[in-house]
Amino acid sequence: MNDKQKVAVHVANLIEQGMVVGLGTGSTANYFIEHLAKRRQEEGLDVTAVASSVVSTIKAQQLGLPLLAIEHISQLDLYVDGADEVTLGMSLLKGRGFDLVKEKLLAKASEQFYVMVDNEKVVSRIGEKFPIPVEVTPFAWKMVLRSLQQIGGDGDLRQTSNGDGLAITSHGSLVLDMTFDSSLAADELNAELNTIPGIVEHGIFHYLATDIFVANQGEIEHLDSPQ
């Protein structure tokens, strides 16, 4: 079992009798998923999903996991996924694939929000490693880029994968993947962002992580909110 299977499992496992879970997306998401599943079935274990992407929702449709769509929801008791970045002061970067609308409004609106990363992620900054993702309106993208560009940002408009076209979120937005100076703390930018129209939503969550678990060489550090 790699470190990605190991800390979903882990926090599988924390999942309590009659939960409202946030699925999350990506790889070790379908790894927590998968053994949500599984607890259902060979244990019995109630538990109602809420799906932050079409990938989340056919996976869990998959497996057998009850769902409730998304805007039948204002909350939740507990939202699962992973991220690109983490800090030990529990600032995550993510968005790098195109459900960034949905997995920050589940994050927000659930009591907590478990975040499962294997080592690597772990980082001294947010964008240390990736371009922050700043989705925008696509009538607006140019004004959006001028003005990341005045607080010192640098960068443009994501393009599909095999660059004939630009990349569309789920929401049907454009992304800008921008870097910024690196003296710009995680609170500054985020901050900065959310004061610029003409943004949907960026790639920074900040303080929404309540508990981070680690996974290295088969071990699982878990960090938790100050708050």
The other form holds:
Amino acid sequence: MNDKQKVAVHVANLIEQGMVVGLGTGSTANYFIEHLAKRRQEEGLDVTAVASSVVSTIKAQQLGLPLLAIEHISQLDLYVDGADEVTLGMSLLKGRGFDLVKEKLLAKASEQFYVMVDNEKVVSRIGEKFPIPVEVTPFAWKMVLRSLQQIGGDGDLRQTSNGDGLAITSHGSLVLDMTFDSSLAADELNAELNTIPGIVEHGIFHYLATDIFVANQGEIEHLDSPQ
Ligand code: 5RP
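Given the form predicted on its own above, produce the structure of the same protein in the form predicted in complex with ligand 5RP.
What follows is the whole complex; the chain from before opens it.
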């Protein structure tokens, strides 16, 4: 079992009877969905899921997990997802995928938000390894880019993987992948990005995670928020 599987199985084993659980998106989230479905089948775990993406919806359906549509709920017990970067101060970077909007909504609407990562994702500063994805309303992208440049950002529109078009998120937005001066802390950047019109959502998840589980060569470390 690799570290992503290990941490996903560990977190799936923490799910309790009767919970409504949000399903994240990505390879670690997929392992979590698989083990959750296994527990439902083998142990009769009573669980209802809410998916953050088409991919996690399909995965959950294939494995027989009962699903609620996101538009039918206002809150849930727990959201479980991976991340691209985490800091020991509990900030996250997400959104290398295309499902940021639902992911952040579910994280915010949950009593608890469990994050599953391997040790490679632990950084000292958000934005250390990856650019920060900023989802923008398509007609506003140039205005948003200028606003981001004014606060020291540098970046451009995300291209499709074969480079022949622009990437479109599942929400129908374009994405600006941005780097910022390393002196801008995640909380400052989060506050700045939250005020720029035309930004639909961005990849900094600040003060949302309640628990982060880090797998390191088979061992699981648990970080929880002081709040
Ligand atoms: C998608 C995400 C993913 O959780 C993140 O990219 C981690 O993916 P993986 O588990 O495949 O490493 O934020 O928007």
